[in-house]
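Just one chain is shown here, as structure tokens, and it is the form predicted on its own.
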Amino acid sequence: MHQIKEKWEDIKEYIRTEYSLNPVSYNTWILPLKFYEIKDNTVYILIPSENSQALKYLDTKYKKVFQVTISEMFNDSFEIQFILDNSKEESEEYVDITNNINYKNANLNPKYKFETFVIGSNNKIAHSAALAVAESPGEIYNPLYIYGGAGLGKTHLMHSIGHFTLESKPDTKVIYITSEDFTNDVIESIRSGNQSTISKMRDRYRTADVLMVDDIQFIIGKESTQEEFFNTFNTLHLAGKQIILSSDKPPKELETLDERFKSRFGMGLIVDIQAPDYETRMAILRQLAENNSKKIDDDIIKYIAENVKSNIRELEGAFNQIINLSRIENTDIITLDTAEKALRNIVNQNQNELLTPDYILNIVCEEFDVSPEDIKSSRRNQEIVTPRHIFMYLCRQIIDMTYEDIAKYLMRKDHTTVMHGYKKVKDDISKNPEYASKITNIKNKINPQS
């Protein structure tokens, strides 16, 4: 015991180090804490009464750290407890945060935080930029813009960031807004005629800590709209204040977008999330199962995951039609017949088979100017290479082949082959935003449901 309260700053500066954190991250969750005690090889760590809303987020981010950095340095096994150094008076407080006036004027939906998102290779890098703002607001990827289709989850981590900016610090500002709900108050503030209610509409936004606008394609072509926003905008940022901005595309794709607004949208980060990849919508499903009364098999969760694959928001609907029916008939144990039931009306039986190799190779040659016998052939040059890894990707992504029929297909004897093409396609969407969007537009062109 006494060894590691002498050496307890040594510890969080240890951690500092080995994991790389930044001095944001340091100093706001490591820094504070205190080491109170062992007890039965358990070391329980301080939290100080002003980061108490943190217990959860320090409970899952860094008790392993912790646990893995003591049990190494001293050469035996521990477990690590979180504790409040004030928890009554303190766990009070945190309730109190929903009745805080800036917690009911954000405009935040409850269940919508980071401990509810699901993280998979097709959010991750978007999860942990809205962390990183989350946690240092203003100072870093001001403004944050993330882009992909519907339902993937861009809302979500919008109002995950507002939770955790409020439950760090209530006196924050934060202001969740959909494009349209600013669309009709800049209309309602100039249809009044009344400069006090316009004022006040310019009030509401340009004093805010953080401002996410969720769609904001949707102001595009509204002269008084883009115009009030473009003021906004630069208000808050030359205050440093953070914004967030959520649409269906990149700035640049914005094609009746003013040149000014797509500069100033690539100031900061620009990430986007992908449709769930077969592990993803696993995972989802088996969270949505856990707070489920109901017992559902394993082979329900792979039925959806394997024919629902456009978004979560579907995912989601896909589950509760099956919950649903099971009700309706009063059933306890969901069975695979009631799922094959409950969702006749949303899972295209025919899809596979109206998608196919030859059809997905010819879009993917037409976006790349080359011939399918190029694919096929076993020219190794990377203008072929490119588009044919891609063309192995998407067979795996789109219409479920296995790596031994597309190795066959493109005339292949080892399956390896596509195997590397299919990983180095997928580790290049994870690392390069633009790649990620250029399979995305790809991947539209050949079925815009997928």
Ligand code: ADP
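Positions refer to the first chain, counted from 1. Heads up, when I say rigid core I mean the largest set of C-alphas that superpose within 1.5 Å between the two forms. These numbers were taken from a predicted model, which means no experiment stands behind them. First, how it differs from the form predicted together with adenosine-5'-diphosphate (ADP).
Superposition of the core reveals a Cα shift of less than 2 Å for E340 between these two forms. Core-aligned CA deviation for Y141 between these two forms: less than 2 Å. Superposed on the core, the two forms barely differ at N307: its CA moves less than 2 Å between these two forms.
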The other form holds:
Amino acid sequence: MHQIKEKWEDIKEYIRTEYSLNPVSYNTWILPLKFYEIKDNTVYILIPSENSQALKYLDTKYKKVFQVTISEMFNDSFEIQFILDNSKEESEEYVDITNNINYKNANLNPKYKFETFVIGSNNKIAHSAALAVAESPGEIYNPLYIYGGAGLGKTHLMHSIGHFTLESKPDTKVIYITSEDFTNDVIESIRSGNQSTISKMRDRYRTADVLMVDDIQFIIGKESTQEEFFNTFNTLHLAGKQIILSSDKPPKELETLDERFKSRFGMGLIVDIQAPDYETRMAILRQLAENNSKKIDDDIIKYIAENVKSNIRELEGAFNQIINLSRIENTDIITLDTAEKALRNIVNQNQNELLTPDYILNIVCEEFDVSPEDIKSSRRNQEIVTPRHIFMYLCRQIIDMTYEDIAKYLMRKDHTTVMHGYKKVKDDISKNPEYASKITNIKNKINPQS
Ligand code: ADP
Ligand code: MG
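Next, give the form predicted together with adenosine-5'-diphosphate (ADP), keeping in mind that what was shown is the form predicted on its own.
To see the whole picture, the full complex is given below, headed by that same chain.
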């Protein structure tokens, strides 16, 4: 018996820790895998499922991981082949589902798929949960509740679940609907006063296998729609059908929502999506650049990622503005100049909002637990002098203020004290690495990409 078979559980555990997999990813994808056999220097791994989408996903995301792990643990290299439980070998053929009636009724945007969803630290739990639900709807997390600010990828994830489910089980009845459309549907059918129109509307939702309602916060408080939705929710949930909801807030913060439903919405899994960090913004921009015919330098991508931070919709907007301007200017290669011009409005807005001496002063005060009045005062005890000097230093470093302007801001007649303070911090930074890293931390707080 080969060691790989013997140590199969250890291999999975190794992957879990070495790749810091969150519990959802691990339990969905790695834990169920079984060792099958070794033949011709290939390790065959059995996926206990008939789901060809799962195979596709494991192939792209985990093949390398297994290869590397096995070579690290056993010092021996193997090919990896995932196989489905029912298949003889290899992958199933890809079926085009776009003509399928369920696909047409599902109301999905063909661009929003797992394949185009960039995973980052801001969304990785939500992404794993979405995949787990798509893999076995109605079985694990029901409902799945995704919340987060605008433009962070909630809708994209919901559509991805729809695609994945329909590609693996084309006979699933998937419905994606915005709460606005749901509301209109309910109101119109009620207004018609026609019983059969109403029951048709009910049937439409209550016979779904997977029902996704986007931006649920807009339903809450609209009485008849809310009532209709709750009844649908209960019917589906009791029948073990999958429900996926999105909102801008977690259930407990939806103010006018009934207590009963706050707890029901939380019965499955609640996950959030945060604003993307720098790495994720870079990865998303690189994906956009790859799909574009124009050549876009990494410098440009960095420039966008550094200046557009709030959400992904804005990131895409900024990217498109640059592409459009380069089209107008009729340039083949996009220069930093074009990018700066295109984003002038966005960037200035961000900086004006944030990078003022007041703002810097507030952050420094927070760090040292002193008040702005202390800093501006003439008191000379060390607990105040140190942050005062740091404030002077940061105003020069981050927003290029002159010594004179800083002195004026601090209501001092003489700017040489500012000069002295600036030099003192600069010296200390070069002498003391611990101090230097403290200053860097404060700087990052003020301007994460400075
Ligand atoms: P939300 O529903 O949270 O307001 P969307 O799902 O509509 O946000 O996302 C806004 C835009 O950003 C869409 O074009 C979407 O494709 C894109 N987007 C969001 N998250 C990601 C991601 N992780 N990877 C790639 N594109 C993303
Ligand atoms: Mg949305």
